[in-house]
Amino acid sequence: MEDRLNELRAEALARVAAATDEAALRAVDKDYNGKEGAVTLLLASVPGLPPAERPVVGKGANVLKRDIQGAIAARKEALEQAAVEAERSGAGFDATLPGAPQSRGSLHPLTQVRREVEAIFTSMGYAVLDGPEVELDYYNFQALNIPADHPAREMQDTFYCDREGRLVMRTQTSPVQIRAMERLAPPFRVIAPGRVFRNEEQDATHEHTFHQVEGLVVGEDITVGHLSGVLKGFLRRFFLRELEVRLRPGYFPFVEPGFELDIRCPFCDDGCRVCKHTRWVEFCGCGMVHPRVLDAGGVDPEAWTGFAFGFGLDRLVMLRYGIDDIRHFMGGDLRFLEQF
């Protein structure tokens, strides 16, 4: 039995010597230690040995499957080093081959025109600010005066996050508004661009997920004509041209009085399908910001007014783009992508 033992070694530490890549090392552990490998054939077969060879077969064929195991090892790590040393020496490379080409991308048009957003409001001295995506009720609802039977409680307009309905994906990006007033002292002039979420059917103009830029200004004798000449500004330095807008009344529950603001179709004289065909294209709605808005961020509503307003990211790029439909914007197709 000990020459049985003796053969299998040198079988075996020649296998070893001999492998070339991790395959061979692999095929050689199968054969001696695995479930029918030799060694494990070989301690199976002890108890029916004589007693007095029992402890010498085991222990021989124990430290022979240890044995069997370190040359697996030193033969691998000896491997991955001639790997790396043939590596670095270069030997077999062509410097005249072309190299790897690299594609190039590019931002999204929403990125795009995002950033062209935020560049013009700084310019004029807002600050940037961000906000949670999942949002406390407090922040999204109840202190922007939104009550608790108002229609965009439903979760047929909300995605609720808890049984509680303590936690919201946010619908706008209006909590933004709480939380500045309640970090900031006044005065101060701040945008919040970011993603927003309703429980929505898709369609060309609807989505489930879709971009807004909220904005507050809070001040002393804040008027609705400051609120205006803004929007104006920001509209000329966007379109690259003068726009005339009207202000129409409109509800919010977070500002009062509230309006919508309309700008005149930038793409025709006589109406198109962009503003079916009324010349006017509805941009964004605004207003002086509601005392109990203030007064639930903290601001004295009797010492310090603002406005607000909110206007679809998205609508912004469709209307720089001329694209009619939403769901392009989340729909990852390249050919869609890389005309921006």
Contents of the next structure:
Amino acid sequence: MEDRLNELRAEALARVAAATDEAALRAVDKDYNGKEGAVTLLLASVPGLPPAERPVVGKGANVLKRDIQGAIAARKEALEQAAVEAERSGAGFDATLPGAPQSRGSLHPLTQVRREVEAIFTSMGYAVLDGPEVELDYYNFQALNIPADHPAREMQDTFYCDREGRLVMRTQTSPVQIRAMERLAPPFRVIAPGRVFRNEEQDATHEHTFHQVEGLVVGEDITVGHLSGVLKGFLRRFFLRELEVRLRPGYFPFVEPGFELDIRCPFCDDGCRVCKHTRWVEFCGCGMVHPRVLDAGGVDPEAWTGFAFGFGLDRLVMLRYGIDDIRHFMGGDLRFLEQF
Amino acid sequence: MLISYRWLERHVDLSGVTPQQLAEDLTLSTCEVEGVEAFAPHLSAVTVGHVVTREQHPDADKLSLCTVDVGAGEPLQIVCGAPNVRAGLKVAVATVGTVLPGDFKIKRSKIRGVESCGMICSIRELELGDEHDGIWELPQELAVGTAVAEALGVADWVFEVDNKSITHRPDLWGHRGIARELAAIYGRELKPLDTSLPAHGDAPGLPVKVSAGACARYVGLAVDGVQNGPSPLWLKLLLLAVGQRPIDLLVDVSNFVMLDLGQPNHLFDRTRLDARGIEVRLARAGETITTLDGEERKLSDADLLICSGDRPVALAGVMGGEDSKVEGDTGQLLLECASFDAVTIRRTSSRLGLRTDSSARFEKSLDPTLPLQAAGHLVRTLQALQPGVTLPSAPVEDGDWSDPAHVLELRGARVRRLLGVDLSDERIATLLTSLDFGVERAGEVLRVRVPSRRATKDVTLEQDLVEEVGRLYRYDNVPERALLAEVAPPPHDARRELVTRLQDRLAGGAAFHEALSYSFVPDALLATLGLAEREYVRLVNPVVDGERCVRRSVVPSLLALLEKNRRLRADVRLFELGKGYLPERSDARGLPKEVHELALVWTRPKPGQDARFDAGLLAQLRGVLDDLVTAVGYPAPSWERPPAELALEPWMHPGRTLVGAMRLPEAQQWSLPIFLCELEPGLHRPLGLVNELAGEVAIARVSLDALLACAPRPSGYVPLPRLPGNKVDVALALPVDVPAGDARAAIEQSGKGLVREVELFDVYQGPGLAEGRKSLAYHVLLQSDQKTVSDEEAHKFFKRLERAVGELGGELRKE
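Output the form predicted in complex with its partner chain next; the form predicted alone has already been displayed.
Then the entire complex follows, led off by the chain already shown.
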């Protein structure tokens, strides 16, 4: 009987060693340890054996059963290892096949940059306000210290909405300054992004519809130094680098003193088309709020001072993406919109 | 406005100041210099030559063959066609390689068989004037071989000042004003200029009468003995440098004085004026005048006229009249220097579309003390050129004017508070004095005398003086300061937040692209869409005549974008968040009602036969809206056919329009913030969506105002199921006209509260089904919190459903 055990052992272990997949291993297990398996049958025959042989054969068959199971487990482990190893080689992988296309929409670049601007200012405690695009002459001009027949009206090429000149397409976001002062009690700080309109012929750098961001801060001792600090801080954060900036006199009837803030042209060192060879790009008009404007907003100019600024959002987007034609913004062309 | 460096040097010493430096300093302290350019750079490229010999060209009667000494090597052989070329002349020579205006490069060439090595230039070829009858004869004393610009001492730089930056500064519209700023910037003296009136005779002057308030001051001065003719070269070159074409001495001197002091003036031929004298009056409505440019102008009773007797001879402050202009050799002139009302001049000039150097200056409110100074300056300039010029009589003037110079109180503390710089009162006084303000200390305040040239409009408030101090100190020197304050978080802005969430959701998985379109809608588009009859806010002065309506809704502008984009892409999805204006709902002050809207348009080819039942765009967009509304915080809308009393927009498909009904916070109240539809079938062709661009078009319009008023989805969550559910599939065979909604209701009711999810996954008609039948197949999840849903329970559900479907006229389909 011992020979039979050895025979079975050799045969079974050889089959385990030869097995190349799990199914073959299961077959081996079944053939020896299954209900009708050779080892199982051997064990079943033990009671019929001579008493002397019984312990030897019984023990031997049990050992054999365990050894076959062990060999199967080891072989299975080895096969899995080999399979992982084979998988690791990456055979058959085509690295040049494209990814599965995902559909995706887009946010207008003006929206994206506007949000960036809003995020920077809201992080500095500014509220974001909105105002009407069809606006009363009072808010767009009169309350901003631009009475009827003021030459500044002609600088702005206004679209009028009635013959009496009472209603206009707002030429600037500045009317929101007055609306803000009417609504809020100082101290406050707000920005107001929005669409504005000027009756201009269109070309690559001129649009009759464009976008501005207005800012207004009113407080107890607001100075030119604060204005400079806020705008420079904004620019640093927006462009993520130190940009050379200059503040020079500029004329806007609703501020006094009034300034223009220029930034060093981000595209060149010695003059290019963008900066019209001046090395400076106009960024924004700003100044200390004119006392008459504070008055119009119901704010006492002796008790409070403030600064205001306004810059073109379109220009900022054009700088950011290197866009050379402002007409793309309102053109609604998918080839343009899809890129953002 | 153009400013010449050499001209400025007449008023202030600029030694050591480069043109570039000057431009920067002016920009940082006074006004924006937009450009600096060398004046006539080609004058530095052409050389002074001496015509040594001149012979007839062997083969051409009108050409001369010259040898010209240009100071280097052998004299050059040059063929010249000018009649005035002759031996001994000093001329301007462009040698081979020189580039003249208009990119005209001089080359060695053969003219009628004879070699020519350069060109002798005319005045016009050098862009110094129109004279082209012959070559430019240079003064004999010029040194041969030097550049013409250098020999004549006319090298100059021209600054372009942005007019907008000096709108508020009447004093800067002449060179002397700019020079005064430079004197303050560089701490130098302004050179004296004698503008006093020279001695005059005592003949009676021509009477002057001002009968309109719009003229504060009118000075008439008789000038005799002028020999008109070409101006001297220095004057021509100064005018050319600032872009003025020299005409003749009288016109040039008049312009010179205007560009020097900023005071426009006018010269009349006195022999053509009525002896009754000058009257300044308002025009009579319908009265006409022919201006110097030959145009007949029809006037209104708001225009100011200069009249000789009663005959209009000039449109005050804008342009002279044709029939009193100085012509030929008139020696008897009347010089007009006046102060006209800024608003009157501006209105006339803009109404007539006639903007002149003169009107541009009067619009700025000129100093009324200037007219007499300008008269003195002009006469002295003429006399320096022609000693025979005399004044037969004293100036005659009329008008009700006063010197606007006034005194303002300035608190040093106010300056420091606004600028944020610690400037002493002394420093403030010094800065103001350098700008010609008179300053006196009076206790805590400075009493500042504003000179008349700054006092008409520009400097009227304390804060205006702060600007003067700040700009001369230079804003760039103000230290940057942090803005400190206790700040509360900004108030919650529900609409802004909604807009952001809508945008993000749409641009994400829904794959819509955000477009921005104009607020003005073309009339043609409105007519196409059947919207022409609505009320619109209308522009009085549109850019394009047919685009004057301000939109009421965003949808039309987006529909107009479909055709061009469909040419580019098979699937076009656009959205825009914008404003519309409804004039019929204006508020008490006349401001039209503003509405906020989200518009979505989607077009693509029709789905194929084997596409899923919900591949159509209406179903697709409805899915997008369900997701969108839920994502931004509201319960999904209940989609219904529009109530009969609701007027649909003409672009909505009358049979395929749905309204999204949503609950208002008030119990049992509903709102309809959303419209969803296909495009009216008759509009596919007018909108260009036919042939290869044909397809389905779905549109949605969401009123943000209405949506914001709806009850939000309660915040909270559904606890996770504790017990497993039972998933079953059911297929219902139903008559085709039974709506899917009824089938769904039957499923829900049959579940007796166990139906957690119902999803329609197939709609089928065809083989295997009886005629007039359709099959609706659903995945249904039966689940309960109390118990595990057993198969027995599911079986009961099927039994109940079988009955319910039977009531709908159908039956359950067996696998």
